[in-house]
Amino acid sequence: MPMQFRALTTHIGAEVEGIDLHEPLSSAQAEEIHAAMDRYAVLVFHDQPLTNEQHLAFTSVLGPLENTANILRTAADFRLPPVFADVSNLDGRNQPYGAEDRRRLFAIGNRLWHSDSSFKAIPAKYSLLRAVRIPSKGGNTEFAHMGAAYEALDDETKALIEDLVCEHSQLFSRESVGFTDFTPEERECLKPVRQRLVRTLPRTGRKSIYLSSHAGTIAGWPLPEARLLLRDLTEHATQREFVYSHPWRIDDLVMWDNRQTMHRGRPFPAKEARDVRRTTIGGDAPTVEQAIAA
């Protein structure tokens, strides 16, 4: 049975049928998935009870893995290999974090609209998130299509933002929700990097707004003016017409293109387990030469 893609909204997302992710992915199937990602930006695979090894194998066929270790997790916290981003709310004993746990408070920043690894000099390409355990309610992940949002801008705004460069850091996103508990070593690791505000997909030539809660300012702009423009663009880009909200089921695997989407997690009962595991495919190159940020 060939793969079939069923659109979930007008602008973003498709459910994929006709593929078993336990089986090795052929080069033809990989190309179909890349083409579908270009078109839909988010792909949903239901009923895929994968092991970590199978999840990694599927990811690896699509591109090189990014190392996604969380700087706040200690060796005792590691439930997964370092090529996984453990975006669960569980500690090394598989217990939910306490209400005041520093790791839980840091992770609340994931409820802001963001793009994975935009705070790295070479930002991520795809993310692949798999649900192992889900809470009784809440915990949806929402995705917004930045290409459709760009195309809906007026010509004056497109001209204004075309050549702008933003500075991205997890310091910006976490401090915006009141989390400031960083060590000097962590602050050193989280120094801002620069990213273009408008990106172009290399395979299609389609432009998108490269937004993220990690974007704290615009190079060469006064800070208040920069943050207001970024806020206005985010409000525009996350209108309901551009958004798909995914209600998780166990054994779902959802993959998305960080170059043309933002996403955010939604609240869920803090005392319940939410075990979701992410692999990330690294990007090809910086969006802007980092030497100019020195």
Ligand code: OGA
The other form holds:
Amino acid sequence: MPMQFRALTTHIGAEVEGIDLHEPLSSAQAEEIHAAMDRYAVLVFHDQPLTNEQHLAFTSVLGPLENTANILRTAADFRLPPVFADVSNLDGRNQPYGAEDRRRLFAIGNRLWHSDSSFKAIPAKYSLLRAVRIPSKGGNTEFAHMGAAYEALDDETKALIEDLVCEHSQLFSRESVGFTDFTPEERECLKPVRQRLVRTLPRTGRKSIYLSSHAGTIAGWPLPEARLLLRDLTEHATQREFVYSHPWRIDDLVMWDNRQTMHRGRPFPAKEARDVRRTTIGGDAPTVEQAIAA
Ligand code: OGA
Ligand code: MN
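Alongside the form predicted on its own that was just displayed, please also present the structure of the form predicted together with N-oxalylglycine (OGA).
Whole complex next, starting from this chain.
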């Protein structure tokens, strides 16, 4: 059966039917998924009760895995093969972290709009998040389309931001919510990297605003002015018309393109378990090396 894509909103997201993610993916199917990612930026697959291995196998067909170490999780916290990002609120014994736990407070930085691993010199391409346990309420993940947001900017703003370069670090995103107790070693690991503010999606030529809560400076700009421009752009880009809010069901797998979206988690009761597991596909080059679009 061929795959069917049903658009979820005007600008972003589609539900996919007619595919069983347990089955090996053909190269024709993989190409169909890449084309759908270019077009919809977020794909939702329901009723896919995968094992971690099956989740990894599906991911690997679409591109090389990115290793996503969380600097605060230690070996005792590992519930998953190390290549997974454990996006749950659970410790190594499957218990929710306490409300004041530093690991929980660091992790809820994911509730700020961001693009995965924009704090790495070569940031992520796709993320694939699978729901194993979900809370009784809340905990949606929201996605905003940065290509549609770019197109809605006025020409003056497009010209202003065209060649700007930002610095991204998890220090900036965490400091913006008052999480500042990093050790000198952690700070060393979190050194900022440079990213273009306007990206071009290679296969389509579509431009997008590369925003993320990790962005904290603009090269050559005074800091308060840089922060305010980033804040204004984020406010613009996350208006409801550009957003899809995903209400999770168990066994959903949601896949998004970090090059043309931002996402954020929404709050849920801290005492309840929310077990979501992510694989990530790496990008191919630093954004600052992006070829100037013809
Ligand atoms: C992620 C992420 C948000 C959420 O998996 O990268 O930011 O809702 N998740 O868990
Ligand atoms: Mn994320």
